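Okay, so here's just one chain, in structure tokens, the form predicted alone.
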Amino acid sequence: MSLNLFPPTRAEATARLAAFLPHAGKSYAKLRNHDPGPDAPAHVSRLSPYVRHRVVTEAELVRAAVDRHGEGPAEKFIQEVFWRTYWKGWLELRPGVWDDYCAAREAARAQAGGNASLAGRLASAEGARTGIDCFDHWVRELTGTGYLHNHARMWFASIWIFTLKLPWELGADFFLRHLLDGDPASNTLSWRWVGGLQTRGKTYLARADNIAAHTGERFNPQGQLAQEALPLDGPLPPVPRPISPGPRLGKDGGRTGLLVFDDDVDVQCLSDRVAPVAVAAASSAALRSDVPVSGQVQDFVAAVLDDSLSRLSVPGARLRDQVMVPHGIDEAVRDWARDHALDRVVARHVPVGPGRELADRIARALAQDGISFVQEMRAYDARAWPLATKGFFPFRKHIPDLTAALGASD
């Protein structure tokens, strides 16, 4: 169903952006928190599955909004785009938070395996059998479409944590397994924020009147929700580490293979500069969780990668070599590199998350044959991510400068 709702092509993404742009100004600022339901006209762009994989980039969205409305009227939309950038930078500066989440997720799943009450509540939540109509609807919408409105995600997470008393890590995992736009940074850190771990002590409490007001009275869970949201307990985040933007790549690295990861499929500019003799793609979708990931998520990611390969024009290269899944990818990439007698493999910088884990495995496999694996960070990321040292509001002060610095290659 998701491929019908979100056709996995750049042509569809740019068409959606063009259709949304007239509404990216004051209309978006006024109506963005209203969730009219999956069958009603949206007040938001519904571009997130495409931005997540950089079928269209954050820079493209910001430039388009500024060109259409100016920075003032488009301020709220621009800020929402930069929230995604901020989350990515925050996690890139603190990769251990992702590792801690993965360990805690596995521990929570093991706990549920030995606790019948917890296992039953978890099954009811994931099976849309809680008796809370709005929550059960969102479960069905999420699993059926691969998408949820951002405000619904906040309500969902709050109910999961504070009303259903379920481990937040398993809720974050449920989202990552089913969201087409499931992003390690935005998803993990947003769940931490709802639970009071991200902004220490600040939680988000879902309220029945707020849900009623912003769903057009489709739902009104009076008397069914927790009345308080006490912050979860957890360690303080680590001190931010430095980020190195790494090398800028050119054509002087010998026979070059271009490897496209699902974190960033917009590689035409990179391809033009490195002149690859072969291209391939690697999907990390199946690594989002320690249990099976939704088939529609994996199908969407594979199709997005296939669309990216199909749009590349590389004279002499055998295009659309393959879209490789993570199981056995170490040997698959080595075989691909050997088949093309590659001296190096290049890619966009792969951020913290399952994609990074996959990239590290590939780097080790290629090193056994003396083949270098080089990732180039976008200038946009290199400028913005190091600024995510504190909360979003200090980061927000840099948005005008970041917007002014946008270039055609970002």
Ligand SMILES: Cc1cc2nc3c(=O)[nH]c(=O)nc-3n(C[C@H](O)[C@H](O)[C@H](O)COP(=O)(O)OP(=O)(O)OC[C@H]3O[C@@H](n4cnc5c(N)ncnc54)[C@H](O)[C@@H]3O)c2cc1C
The other form holds:
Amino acid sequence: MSLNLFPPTRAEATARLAAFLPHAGKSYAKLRNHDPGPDAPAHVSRLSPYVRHRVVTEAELVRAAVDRHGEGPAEKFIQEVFWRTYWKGWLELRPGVWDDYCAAREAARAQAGGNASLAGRLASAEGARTGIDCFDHWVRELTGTGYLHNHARMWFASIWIFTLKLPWELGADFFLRHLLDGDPASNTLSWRWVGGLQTRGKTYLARADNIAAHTGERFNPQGQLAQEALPLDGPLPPVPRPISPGPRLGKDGGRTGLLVFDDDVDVQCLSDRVAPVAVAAASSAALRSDVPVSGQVQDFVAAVLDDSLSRLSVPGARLRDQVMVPHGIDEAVRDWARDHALDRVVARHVPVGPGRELADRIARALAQDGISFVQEMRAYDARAWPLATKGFFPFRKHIPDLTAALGASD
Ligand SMILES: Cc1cc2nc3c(=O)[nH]c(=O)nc-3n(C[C@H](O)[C@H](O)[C@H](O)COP(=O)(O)OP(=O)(O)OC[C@H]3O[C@@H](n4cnc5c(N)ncnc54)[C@H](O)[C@@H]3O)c2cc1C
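Mind giving me the form predicted in complex with the ligand, seeing as the form predicted alone was just shown?
First the chain shown before, then all remaining chains and molecules of the complex.
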């Protein structure tokens, strides 16, 4: 496996953003739904593996698009970036939806273990042996490159749920194990949306003519796809909980260690404010699933964390040159904190998902030594996430204000 298509560095991410910017205006709005395939130039940015880990931030993307095109012509691109922000906020306000997904994923896997027909259909889907050419191609593209075009993700999820009649949670899990941008919010909630659980009763049906038209006739699965998409059954989402941005951190907490998580590797600003004496990184990639996550994803995440540490300038601090992984992390993080006689450990706010699971474990391990673990929410997240109480359309009304409010620390 290789990361040739997505070199895991900020230098690559910023070069990619610069190369894409001329196309982020009207041509993006017109062509973004076309998927020419992995070997042809894309009409979309293919920046998501970087944005997912904040190698580049949403704020940087929005600002760059506005500077280049103005808000009007860049409206569609800006809106798509805010879809990511909206999904993050929506899940942050309803963490139980992630827990329910994890429980249902494990139940579905157990069910497949005891049902030969389901297990066989699952194996042929994951093994690219369904006989539906486009679907089998997307399985190979996903596992080979770690990326799929948004429209291909929609068709894929729809075929998985309505044609192959497989549990949606195992499809979402297959994505999370293989996508370099695998994200607990965008992924879980998009799968729920396709299945009719997110916008209640509204499903997404993949159609052969739509696939043919938007893949330049590379595929045309006439007669192979389900003709209807009845909404899946599930409980109503919980009422949103309030979230608070927490304290804005300064230098006044004693000997400080900075911990960089893979949800947000952009920590220079925070580091400048808290003046850490030690810095370390923690990867939650292996926790994206209850079964092994692809080596490509784990390598990519480890490498973006390494790149983040190597770019960080922290006078006098000792950088840990190795990225800590969930196995044995409780001891590793306590050893690190003891080695540096830390009074507190600080991190960027770790959002709901595998990162939060890891952060909670780390907080418990540090508490045993009386060391506090404090997370700080970015101003961008603190402004936008509480607005994700309803659907995207009410949220969208806030985009002009959220764009106008962008500042240097976002
Ligand atoms: C079933 C399904 C599963 C998905 N799983 C993930 C996932 O695990 N992680 C993930 O980051 N995205 C996910 N998406 C959203 C979307 O497909 C990807 O973010 C997008 O394809 C990224 O490609 P790009 O960077 O070329 O996007 P561009 O079109 O260039 O968009 C720029 C940026 O905007 C954001 N964005 C664009 N479209 C969306 C969208 N529909 N939802 C959320 N953010 C968006 C991304 O950060 C992206 O990098 C999923 C969509 C579906 C339908």
